[in-house]
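Just the one chain here, laid out as structure tokens, in the form predicted on its own.
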Amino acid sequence: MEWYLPVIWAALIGTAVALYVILDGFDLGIGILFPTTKSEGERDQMMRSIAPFWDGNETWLILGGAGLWVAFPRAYAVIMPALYLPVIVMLLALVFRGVAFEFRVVSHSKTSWNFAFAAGSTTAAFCQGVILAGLVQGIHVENGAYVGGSFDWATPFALMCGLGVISGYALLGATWLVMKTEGPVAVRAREQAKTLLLFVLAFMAAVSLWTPYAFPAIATRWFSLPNFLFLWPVPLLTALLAFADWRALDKGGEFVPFITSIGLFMLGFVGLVISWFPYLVPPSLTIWQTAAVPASQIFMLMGTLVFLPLALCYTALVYWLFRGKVKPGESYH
């Protein structure tokens, strides 16, 4: 049973930051999509659809906070140091964003918290995808302790995982709106959901190629036989997937992609778990190096099989209650 807990613990944690890159992921989209309409009715409307979820999404960010830092208390003490800047960076904006978005309904003037909304979206989601790159692109790691400076993780992979990270939410706020809203704001978000696939696909094309070539480890995992002829289907289904996505946005489809796009992004996160496990903190600490002691990780994981239920029911009870479309004008108060 021991062997088997880091295990458990990082399906736990993937879990939590699969739900929280899909849930989330898709309201910091609207807030980067915000800029893209002068209209404060259409700004509005684009609120209202997130309105009864947004506050809900974060919590699976905690959950894989703080499962973190219970199971992988090692990986928690070396990751912390070395993103600790995008890291505080993420959380400031989150909390600026939430706060813009209170604000906004009772402000008279929405100019400034509109700014804030969409600065503190862009932020995060920027600052998310540069967490990821310092993942992928490895800690230097000496004696189970962090060794590098504190901007080792500024690098142009970086930079463009960031990039992209906004790109695929903006996807992901589009293809909302999309299957959320009615008018003028359901109108633009599929002609920009087009586009932005296109940047994402670009993206993850990037990624695909930068990956293997800078890092031999991933490079052999992935095409080393036999691996290869297990993992291939892996770029044919994101591909198949993409094509469905444009295919339903050029023909009216309003669900199918918002489902293709969380697609596209769980597959991407397929490709990274491919790519370094059984490494939490790639390349020199794995899970089992990392884990807490059995006893810590049984106690939590006892309070976390009765609150991951709870959770998920909660959540799929609020997205039963607010189905349907947001149309012009329409008050969620």
Contents of the next structure:
Amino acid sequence: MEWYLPVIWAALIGTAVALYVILDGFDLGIGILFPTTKSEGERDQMMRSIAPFWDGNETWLILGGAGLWVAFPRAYAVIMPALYLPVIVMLLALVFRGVAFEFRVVSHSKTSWNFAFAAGSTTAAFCQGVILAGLVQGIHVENGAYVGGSFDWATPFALMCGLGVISGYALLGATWLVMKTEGPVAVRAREQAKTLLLFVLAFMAAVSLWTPYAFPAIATRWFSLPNFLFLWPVPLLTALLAFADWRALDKGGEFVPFITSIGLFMLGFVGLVISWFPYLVPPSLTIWQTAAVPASQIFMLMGTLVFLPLALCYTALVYWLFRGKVKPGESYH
Amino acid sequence: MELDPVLLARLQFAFTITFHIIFPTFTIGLSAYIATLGAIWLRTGAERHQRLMHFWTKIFAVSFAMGVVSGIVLSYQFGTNWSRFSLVVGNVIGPLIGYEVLTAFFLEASFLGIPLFGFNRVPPWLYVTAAAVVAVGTATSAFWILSANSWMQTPAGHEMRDGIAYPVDWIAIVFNPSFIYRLAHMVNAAYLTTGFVVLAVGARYALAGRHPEEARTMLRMAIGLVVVLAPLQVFIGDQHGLNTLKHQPTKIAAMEAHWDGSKPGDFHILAWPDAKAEKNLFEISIPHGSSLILTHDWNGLFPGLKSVPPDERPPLVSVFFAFRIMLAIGTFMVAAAFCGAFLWWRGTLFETRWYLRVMAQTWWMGFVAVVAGWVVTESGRQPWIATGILRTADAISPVSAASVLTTLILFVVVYGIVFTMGIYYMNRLIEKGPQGRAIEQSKDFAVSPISAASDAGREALGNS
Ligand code: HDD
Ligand code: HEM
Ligand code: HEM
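The form predicted on its own done, now the form predicted together with the partner chain:
Once more the chain from above appears, this time first in line as the rest of the complex follows.
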């Protein structure tokens, strides 16, 4: 039990984070793409395509944070102080962007809330990339506590990951628009998605080369035998998905680009897990060293097994109720 | 001057959570009110109920957004600012907050889309059901978060090993000794606060002679509610206080500015407790008042502040005055509720302008009482962050004071902007009032959503 409970929890939190990245990824992406149109009507349409969903999407972020605290308090107590500034700046960016949904429509002048929405979304995406990089780079721990400085996370690698996440979310957002909207917005999104896809592939390639080079443990994990025999399909699948994505964008596919873009994200995620598992706070703390006591993990697991499927059902219900495309100019007379 | 990271972290937490609680207080109450309006509308089909439901839903949307974004901040602050706290009590409190996310947040966040954007997409019963589900979700979230907070006040069901709390009995943890009192007092506070907001808006319209039908409905519903809840709140508060005396006597001593436990306590209407001099510099008191309330005995004794060493005493001035503010507002609310009920019974409620004029100004009172109540509860717990388990000073994260100060300033700036604009927009929506005819529901539910917010926008701009 002491062995497999943390594994189950790591899988659950991994799932929550993956769902968060997909769901909030596309709606943050809408914010990132916001400045690419000058038309207020098109912005309305873009925002309306995500308005009923964004709140539910962000709930996965809370689940990720709370889940980490519940299941791995020792990791939570190290990661949060280590990444203090990027975490808080991300939260503040989400504040601006979240209230912009409601404030923008009630406001006389839309300009400032347009800016808050776009800047908030972009900043939040950047910070999430930095947080990811902060983890991958490793955190300086002694006696179970963080002992580094306030800016240990600030490296060129973090900058690159931040930009990578921005372009990735923008890709998800663009392909979401291709699927959920009609008219000029959808047409432009299709063109943007192609450019963004190239950016994302470039960033994925850069991370894949950089990490094994900078962190020998990762190089050993991927390139030693027999691991390599099992792992080579990961890059191959990535290439295939990217190709399918491109073709669908070219051929006028509406659903496939979104799905394949999600697939690309998931493969990137799998790649990171392969690189560092079972470390939760690389390079020193594993999931077993940071786990909560079994009593807490079991108590929470019982609730999760009941309520997580329910939460997925509500999410599906809402997406189904608000299915269909958002047309230009709807309900703005 | 050396910056004190503990003080800064406390300031930051106090600021962010005070900001947050204002919105849950309103959304817990308002969601229940909207669901009630919906249920009445389903039964009667009356136009004014539908218009009121849509009107309050728009205001709800603005408040809810602010509640959500400020809440997300809080759930991460346990780690960023209080990592030692997360570590020491994480095994116990973590799951309670985890349950809140699973049982409450997903429910409210998912179903909220339907009341906001789904009027033309779903049948009326589903629309109203979704509103009720949101109301249940907000109350459920209060259940878990108050359980977590009450455990910090009156821990139970755990054992300490190597300085870390381990859960032993989950029922005892969730239903710890102060939980039921705190839950009842807080949820009632939310309904009461919202009742006074609705009352104030109704009075404002009645005075201006606008939306006469809706104004009457709001006034009647609100007075019917607060005339029950206001006295109930005083009663629950009294029971809550008696329970606190049992478990946190020092907090009660601070609330009453009672120094010497060997003498009966006077109730100080006003006083200035001085921590250094260990006495009150000035008092206006009702002799033996506190003894009577707390022990139901003229000469009853209860512990005074001097029964614990100075470093175990909470900050006196904030606890003492915040408690007085809450009591004053509670008393006022009871009087206002009875007065309104009396006028209603006499049949002159809608004509008594002085009463309406006073009521139109009282929308903020509940919020102030809620914040004051929390200052009593939380400052009164000091110097402990979890009573008897961990001191606040030992709960801090290894983060530099400069970082905490920087983010504190950022919070103040960002929340300042968001708060000002939010209040401004809500006020503008109220200024506009319930608009237009009742919306015909289209037979074809598959047409695209009417955006509640975009309607609100058009109305606020006056171009509907
Ligand atoms: C008495 C009730 C109460 C109290 C004491 C608190 N909250 Fe709260 N919170 C709510 C009642 C609530 C709510 C009614 O459920 C909210 C308000 C608006 C909303 O969206 O849900 C909410 C929202 C909310 C959210 C966003 C949820 C969502 O996406 O729907 C989070 C993450 C938190 N809260 C977390 C906290 C934390 C960490 C608190 C204490 C330290 C806290 N809340 C105090
Ligand atoms: C005059 C009657 C009232 C009495 C006797 C009373 C009593 C109390 C007491 C003793 C506490 C502190 C409990 C503790 O920390 O252990 C408290 C807290 C609180 N009060 Fe009141 N109260 C009254 C009115 C109100 C009103 C009118 C409101 C709001 C509308 C309110 C809202 C709160 C809140 C939100 C808290 C903090 C949470 C809690 O501990 O429940 N109270 N009250
Ligand atoms: C929502 C209503 C609440 C309000 C208005 C409130 C208010 C406050 C205030 C004013 C402080 C600073 C006290 C001081 O330092 O003197 C504080 C501290 C704190 N509160 Fe609350 N609180 C609320 C609910 C909660 C809940 C539900 C929790 C936990 C589940 C919580 C956890 C804490 C923690 C960890 C601190 C920091 C440490 C401390 O100063 O004791 N609070 N709160």
